[in-house]
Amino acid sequence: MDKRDLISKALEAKKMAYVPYSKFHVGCALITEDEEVFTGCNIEISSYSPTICAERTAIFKAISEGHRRIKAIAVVGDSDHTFPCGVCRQVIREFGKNAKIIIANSEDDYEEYTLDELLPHSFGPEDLEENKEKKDV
């Protein structure tokens, strides 16, 4: 699947957003390392705290189906080049440290980033392993 197809799926997912409060639609599509595609949209709840972003919706759908590695993820929103929030960047880090992150307005208007560009000096599973090794000494 190429970038434009992934962006197209994110644009379709954006149409499903449930955003009665902010009116800000976000869609996401990702492809796993084993070539499965998952989509998600943002879902708002009136008390806001349980609201979930499109990126986490797509990622959690993939994880719940047994897919653990993200190869690429495309995000589209109502603003010019909508970027993942900090929480979503950390979730992407957990399952797609080397994933291509595509921020798009359309199939022809997009930018591509690495996670290191969006979340420098990130914390991940290997940091916990290093800490465990230090305690075992």
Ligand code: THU
Second form
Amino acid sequence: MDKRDLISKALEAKKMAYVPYSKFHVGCALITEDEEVFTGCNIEISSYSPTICAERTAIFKAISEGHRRIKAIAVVGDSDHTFPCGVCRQVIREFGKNAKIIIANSEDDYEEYTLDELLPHSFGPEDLEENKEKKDV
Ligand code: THU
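The structure above corresponds to the form predicted on its own; please give the structure of the form predicted together with tetrahydrodeoxyuridine next.
What follows is the whole complex; the chain from before opens it.
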């Protein structure tokens, strides 16, 4: 699966967005290090806070099916180059520190970023590992 195919899957997923409140559609497709593809769309809820972004829908589908390492993730939305929100950047950090992040308008119009570019100086699982070695105070 190349980048164009992943973007195409994200565009397909975007059609499933349930967005009666914002009317802003987002689609996501990711490929795991073991070459499985998962897609997701944003889903909005009338009380607003339970709303979930397309990226987290796709990532949580992957994790819940036992695939924990993201190799690449493509995002498409209704704005010109829709970037993942802060919360989704942190979730990508958990499962795809080295993932390629593809921000696309179409298969022919995309940009590629690293997580470090989108979330510099990030906090992650390793920070907690370091802390475990310390004695309780
Ligand atoms: N949204 C996403 O799905 N992904 C993002 O990274 C940006 C925001 C959704 C959430 C909400 O349904 C709509 O876009 C407007 O914020």
